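Here's a solo chain for you in structure tokens, the form predicted on its own.
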Amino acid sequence: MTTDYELMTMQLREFAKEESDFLPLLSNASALIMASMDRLNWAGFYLIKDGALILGPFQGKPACIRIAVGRGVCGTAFDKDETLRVENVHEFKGHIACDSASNSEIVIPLHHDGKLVGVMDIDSPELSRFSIEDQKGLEAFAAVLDEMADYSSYV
């Protein structure tokens, strides 16, 4: 199945027009990802609080609640402020196995008013699940959150 990132992004933009508060918007964003992409086992968000990434809205099995900045794929993507696309998480130094079924992962930093506020994290049980096309589509999806999500009550 090919993911229609343009449609996903358009749907997210419509949700953001209705309600820009980050909590319902991130909740619907994680649901959109899970409904639109195949071969995933987790999609959600971690937000920075008191110097650590704290679990936010997600779809999937229970997850790690707190991740140190610089630790694991999420903490490293946040620390470097860059997208990380990991073909085999078991080869990523310091990987945190919240779900042992995860084999590949993509993590995209999120911003609010130019400030780093968290990451979007997507996991798959399939090795090498995420392509460069997926990365570009998901970065465009995350850009809607950067542009339209209101984190002011959080940050």
Ligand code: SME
Second form
Amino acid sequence: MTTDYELMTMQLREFAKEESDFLPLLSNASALIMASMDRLNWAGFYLIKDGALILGPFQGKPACIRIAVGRGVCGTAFDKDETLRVENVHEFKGHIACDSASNSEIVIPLHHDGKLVGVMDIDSPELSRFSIEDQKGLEAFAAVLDEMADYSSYV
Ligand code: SME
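Having gone through the form predicted on its own, I am curious about the other one (the form predicted together with this ligand); can you provide its structure?
After this comes the whole thing, all chains and molecules, with the earlier chain placed first.
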């Protein structure tokens, strides 16, 4: 199945128009990812709080609650403020294995008012699951969150 990123991003925009608070919006964003893409085992968010990335809305197995900036794929993507597309997580130094089924991963930093606020993390049991086209589609999806998500209720 190829993912219809245009449709997925449009649906996210509709959710955001109705309610921009980060909690319902990121919850529905993780559900949209899981419903729209195949060969995934985890999709969700980590948000920065008191200097660490804290688990946010997600779909998948229970995951690590706290990730230090600079640690694992999520902490490294946040630290560098760049998308990380990891073909084989077992070869990524410091990878944090929350779900042993994960073999590849993509992590995209999230921003609000030009400031880094967290990351979107998507895991797959398949090696090299995420192509450059997936990266582009998911970055466009994340851009809707950058533009529309409201984090003011996050303390
Ligand atoms: N594998 C991630 C940790 C988060 S879980 O996969 C949900 C990492 O190395 O940052």
